[in-house]
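Taking the form predicted alone, here's one chain by itself in structure tokens.
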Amino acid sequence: MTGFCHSDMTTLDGPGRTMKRSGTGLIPLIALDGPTPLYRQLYGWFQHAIVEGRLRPGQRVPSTRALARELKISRIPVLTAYQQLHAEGYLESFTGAGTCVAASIPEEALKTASRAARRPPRKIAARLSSGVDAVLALPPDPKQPGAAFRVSLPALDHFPNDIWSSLLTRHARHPAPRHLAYGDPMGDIGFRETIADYLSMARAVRCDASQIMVVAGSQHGLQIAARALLNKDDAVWMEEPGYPGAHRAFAIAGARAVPVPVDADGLDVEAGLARAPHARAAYVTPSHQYPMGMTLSAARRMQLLSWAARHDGWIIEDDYDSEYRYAGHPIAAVQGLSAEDRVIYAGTFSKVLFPALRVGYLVIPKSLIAGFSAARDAIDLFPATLFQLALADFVREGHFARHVRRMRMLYMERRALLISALGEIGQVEIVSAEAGMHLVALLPRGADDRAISERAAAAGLSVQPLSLCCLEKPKRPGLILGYGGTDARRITAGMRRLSALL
């Protein structure tokens, strides 16, 4: 659609063309076309004309009535476009003089903007925080959500969706007004009571509901703990090899990671004391060390608690998949042994139920509750309420316990199949097979686990290199293979491909 407006000022041609002075003046020639709303097309034409200098400061523009008449459109989109141009300072109106390009826009600024618009965009070296720079310096974590052997992925196709959807509907259909309002930074009190009861019975954790903080998964919990406890350059003991997500959580907080080796008894506390005796915190996975799988021995647990009490340190215990242990009963938490209350305990439902749930929890020492609550309030106010309500019912009504029992049997079958398939390869040593949803296959010395991981990714497999978990050069390369979310058919087919790569 094309239209012309007459004025005694100027003539304007279409976008990209120069404006010519004319006594009678035909203004402007505007093409209106395409699905974009008319007011956006008009707004865009005038904005570009002003920025590019085709309409100059103080120059009159047609009245809304005249422009609508000549373009043969409703006056409403013209009014809307002019209102937006007024609001953004491109146009101004004067009694008796009509509407003009704002005189407050310096011509030199318009010339500069016009030149910039004609130049190709230049690359800008963005300055990032030192914490982000530290994270970028760490090895990237390859994520292939749908690939076989993806670490930490549960059997999503076995989740009881019918039960879960009915619980969600129960709370979404007629919610109480308080559940739609702003919530407590610590989380819904009913759900926290449910978590406290569960942890007391299943994990021997000593706590009450006031100590529970609901978070968006254990990674979020680590971030909050880092913000609440650590200052820049504070030393933190990190298991070596250890969880890469913890490396990132503490790096972005500016903490200084101190790699502490693990052996058959777990974290070597004596080595930690030699490297950084006055560390501010120690991050550990004592029930099922990630990724190697050993359990922190009783002697080491006592050593760790003694270090924390003597040096005013804090223990961050990540109990990420303790529900799945295939030999004997689940291991009791270190938190329950702490007479000095020096342990921050972190857990998650992501690996037991499904990752998109994004619900986890922290158990916070009472002396730290106010500080952690303030940190949470500053970060994201409070956790979403609906999933807490549904999950509380899911646990209280027994669905959670039944699901865990079913998944334990399923994962035992998948684990046995994967161990058998790896045994046929003959080039690897299997560790970390007694619990959880993954195991580690150690490779011959000299092998490049990252290169193998990249080749595996090209073949549709998600095998994580063990070196990704190391802050120092690993003693031996390896691959971390998840079996929770990989069924028997894909395990068999995937191992054939992996065997060919090896």
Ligand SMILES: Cc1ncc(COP(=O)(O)O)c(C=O)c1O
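Because the structure is predicted, anything quoted here is derived from the model rather than measured. Numbering follows the first chain given and starts at 1. Only the largest set of C-alpha atoms that superpose within 1.5 Å between the two forms is called the rigid core. Compared with the form predicted together with the named molecule:
Once the rigid core is overlaid between these two forms, residue 164 does not reach a Cα shift of 2 Å, moving by less than that.
Taking 2 Å as the criterion, residue 41 counts as shifted between these two forms: its C-alpha moves by at least this amount when the rigid core is aligned.
When two forms of a protein are overlaid on their rigid core, residues whose CA moves 2 Å or more are considered shifted, and residue 62 is one of them between these two forms.
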Given for the second form:
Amino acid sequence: MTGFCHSDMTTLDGPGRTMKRSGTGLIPLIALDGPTPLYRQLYGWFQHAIVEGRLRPGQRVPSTRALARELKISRIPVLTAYQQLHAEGYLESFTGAGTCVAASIPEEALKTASRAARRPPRKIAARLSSGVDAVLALPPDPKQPGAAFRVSLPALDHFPNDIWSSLLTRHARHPAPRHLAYGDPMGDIGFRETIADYLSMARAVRCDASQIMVVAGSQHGLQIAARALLNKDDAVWMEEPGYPGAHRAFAIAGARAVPVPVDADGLDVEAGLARAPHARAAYVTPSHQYPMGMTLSAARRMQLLSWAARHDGWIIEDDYDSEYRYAGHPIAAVQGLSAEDRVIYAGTFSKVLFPALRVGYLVIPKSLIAGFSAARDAIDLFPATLFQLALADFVREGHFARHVRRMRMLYMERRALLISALGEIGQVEIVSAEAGMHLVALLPRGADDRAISERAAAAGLSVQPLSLCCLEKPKRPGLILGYGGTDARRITAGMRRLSALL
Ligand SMILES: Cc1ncc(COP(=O)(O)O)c(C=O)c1O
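So the form predicted alone is up there; where is the form predicted together with the named molecule?
All chains and molecules follow, beginning with the one already shown.
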């Protein structure tokens, strides 16, 4: 390299303080100590001196030999530090002219960096997307994993871990190369066939495997549906009260949630028509409304399907826990009634097996498959393969059906115990469908369910306030009590604590 370095050191800030003259030029006074390797200390000293303006662009630095001699250390750490500073563009060398601070570092940049280095760090008001702002404006989900009455938690200690681990090992030990490679955005075809068979039989869903997309839980499914179907500010009917996770899924996608009240027959379609007839989608939990528990009546189902057909709307059916019904016949899915194929059906293994599995599925109308698949490819490519293979065997070999049967008995007992304990407390009105893994206890009008929930949390109880499920002013305060993952002993002890709080 040809060029030159400035040898005039009078421009140095306080040269007397940082440098002393030696036979070959100015030698910095570098205090080397501590356990940090010598080359790192040297590198750090030069880098700071350049950034803070104590060494200027074009200024000569001592030779490695001179610096090593002056510091009374071996030349190797000095060479290593200089190499690094060269590589990062802080130093440059010219044949016959020695080594200098790179002239190409703009002085203005250095001044700014040096001013910034002296200032205490400034708090930056981060600008986030409008979707995130919308989610942050919603009340946060008070997650209390493990606490008694936690909603949506199954009986984790009853899961057949031995069977599950042997199925995982079966597929992990000698995987086919294609199972280790990139996969289909819709999921593994064998698993999708298994899901399609199960849904046709157990839920009266009309589908084949080409319509099934394997997702990471139904929350992910809602997100993919929102991304694929909705534009910013598109209106979506939301059940009021409704599932807060759905509020968040649609808020982050930029949609405008339109609260539509539910009554004893489920979503009030007439009210939806009055509030936003041209909504793009309706989010519903027809088999077991979340959180109130009623079933969407046959008349309302027909009204909803007719709205979707007339207004080019889509129904997003969240069938999150319909495996657990303790009386009467299973409720068929709305999807199976839709002659126009206007329903996106979402299901999950979180409630039946365990939530950390993060496996669920969407059933997609045929006209939307290509669009949903492209959206999925853009979001996260495809679902992890190993759990799909193991889960397909879990279902095909009968372990799934057996586990559901056992859990149904267990949850029935827990539900009965909770209802009787609540009855003893008095003061609350129980709203309980004979289904699912939770029930709602309505509190006297005027009670503050959020304050009660906070006090309960301090006592180790996870009781969700009903008002958290509302986008508008709640009609009635209440508490949502999960019983699936709370055993008899904790139900009894927890109810005693809750009674004292109330
Ligand atoms: C009504 C409803 N939908 C969806 C979900 C999300 O479940 P997943 O774990 O499959 O995302 C939940 C979880 O609590 C739920 O209660």
